[in-house]
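The data below hold one chain only, encoded as structure tokens and taken in the form predicted alone.
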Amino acid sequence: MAAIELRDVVKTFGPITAVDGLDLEVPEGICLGLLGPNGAGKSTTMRLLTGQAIADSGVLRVLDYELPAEAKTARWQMGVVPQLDNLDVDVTVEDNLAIFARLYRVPDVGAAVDKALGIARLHERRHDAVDELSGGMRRRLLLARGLVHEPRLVLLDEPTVGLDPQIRTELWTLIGELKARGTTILMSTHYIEEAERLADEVAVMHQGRIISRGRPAELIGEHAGRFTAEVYGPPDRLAETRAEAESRGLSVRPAGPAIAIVGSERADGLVPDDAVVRAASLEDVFVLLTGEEAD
């Protein structure tokens, strides 16, 4: 059974179409990374799945419940980690978890809170006020709060946005442990490395729909080939090299001060000796498909 099934879903906000004929299926037991630039429709999709927004049209099923009619029932079995910090700063770390455990009618609140604190590694801060926590600790508490009722499905909406690299790596470790336990995860992100590290499959979202999907290695092989050559030089040299590469049917993208010839193994002598040749990456795929620079 699919944990999530969306068919031809449309959601508009006035003249803006945020989700445009979206088809998305998430099998149970996998981590699917919903990868796309800002404005691609990722957060709107998350709000549709949690019943915070109602689709204009299309079919939505979560854990075999029809949305929006059965959204409340489905929500009881879902854990949600929002992009924005909405923790209650007037109570302690422990109380934040206990309140959610009671809302979800967890039979043993104390045991659930202890387990969630262990997952987030916050046992020593359980009696602290939330506003005394660092940004990384608050994100860990958000994750723990979403897991306190042991949900079948977890939605992570940009789980590490705005965090420094060290704290982001800590969150990745926690999410990796959750994934190892077999929990179904849908994670929206615009961080390439986050999708590569955590997702079993990646669905690239752009302008409100999925434009490609597969395991990271499959997407790279399909869209970017084996190697990418980064060519540096003055603008006129780069423009000339780009024009020749594109005339041969090769994909070329900007790469900071360079241009990147994707699939350069097919360049047939075009790549200059001073180019930097590397393995093709998911970032190459992302930029080619969306036209957006990656983070």
Given for the second form:
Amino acid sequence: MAAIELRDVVKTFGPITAVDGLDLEVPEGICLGLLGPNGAGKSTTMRLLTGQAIADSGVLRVLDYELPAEAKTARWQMGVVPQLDNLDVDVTVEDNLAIFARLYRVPDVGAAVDKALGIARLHERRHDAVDELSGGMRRRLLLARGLVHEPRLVLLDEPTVGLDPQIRTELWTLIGELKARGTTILMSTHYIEEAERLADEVAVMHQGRIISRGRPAELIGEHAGRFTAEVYGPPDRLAETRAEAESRGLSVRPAGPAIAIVGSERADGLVPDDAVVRAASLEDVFVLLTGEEAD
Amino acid sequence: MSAVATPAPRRLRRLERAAIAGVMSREVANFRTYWKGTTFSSVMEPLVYLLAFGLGLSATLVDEVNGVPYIQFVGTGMVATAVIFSSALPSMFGTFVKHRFQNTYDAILAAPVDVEELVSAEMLWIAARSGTYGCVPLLVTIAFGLDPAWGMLLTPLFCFVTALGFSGFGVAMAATVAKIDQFNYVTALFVTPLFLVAGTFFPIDGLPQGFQVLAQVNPLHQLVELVRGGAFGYEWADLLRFAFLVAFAAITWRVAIHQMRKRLID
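Moving from the form predicted alone to the form predicted in complex with its partner chain:
So here's everything in the complex, that chain up top.
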């Protein structure tokens, strides 16, 4: 059974089509990274899955529940970690968790809170108000709050957006532990590295639909080849090299002050000696497919 | 499945008690952090009003109204003032802040709670709080010489039902306005007039005919009459007054849910 099944889902906001014929299936037990630039429709997709947005058309099933009719029951088995910190800042860490344990009808609230405190590594701070915690602790608490009822499916909406690298790494460790337990995860992100490190499969979303999907290595092999050559130099030289590469059917994308020739193993004699040749990456795929610069 | 995990799936119903209790438990947890200030102002405000209007006016201008000492007339009327200010305003501002600034409702609606349960819980909590604080002016008036009566035991119920209606009104307004400063219009157009023509400070039968008619559809006026009924003796019309308040609460409940659903669900 697929944990998530979306068929030809459309969601518009006035003249804007946020989700445009989206097909997405997430099998149980995997972590799927929904990778896309800002405005690709990732957050709208997340809201459709929680019943906080209603699709104009299409079929949505989550954990075998039909949405939006059975959205409340589906949410009972789901955990959601939002992009924005919406903890109750004046309330203690423990109470923040207990409130959600009650909302999820957990039979033993005390045990659930203890377990979630363990996940967040916040046992020592359980009686402190949230506004006394550091940014990293708050994000860990937010994650633990979404797991307090041991959900079968977890939606992570840009879980590390705006965080500094150290906190991001902490959260990646926690998400890694969640994956290891076999929980199904759908994680929206626009961070390439996050998708690469955590996701079993990546679905690239652009303009409201999935434009490519596969394991990171498969996507790289399919769309970017083996190597990428970054060529540096004056604009005239770069323009010349780019034109030549494109005339040979190679993909070229801007890479800061350089241009990147993707699939450079096929660029016989074109890559200058001073170019930096590296393994092709998911970032190359992302930029080629979406035309957007990656974070 | 471990000891803490979610129970075996079943289809969740409308207006589940667990969802409403869960949302209210959040309010209680927050209230524990600010109850002292709220309680202080709830006691001080009627005290100040009673000193200013009750003692001040009764010593200089008004001795009694319809045979009731003026301080007791104002004190029993002040219950309605306490109710509207502890229900309509907190529900307006609280709902707006939780939705727009704190994103609290996004978190709650990602759990197995729907808008109907969310709004119901918010209204019940505000009404419970307001029903309690609404009784403070009556207690203060008793301290100023009002004789306790058995009928007063119904005052918390009257306050609760009225506050339920005004909290629904507040939630609906919060879901309707675009910006927080638009509450100035709501206050000026609805809250203040309702408060002034409730019969708290002067009997409404001295007002022009039009205002007297308007006062009859003012829930606060009905509450004032019920509270005075509890203090000085009920009449049969009080049953109709109470039914009116129940209808007011039921209507604002449904309107609040409708408006919040429009606001919260895309």
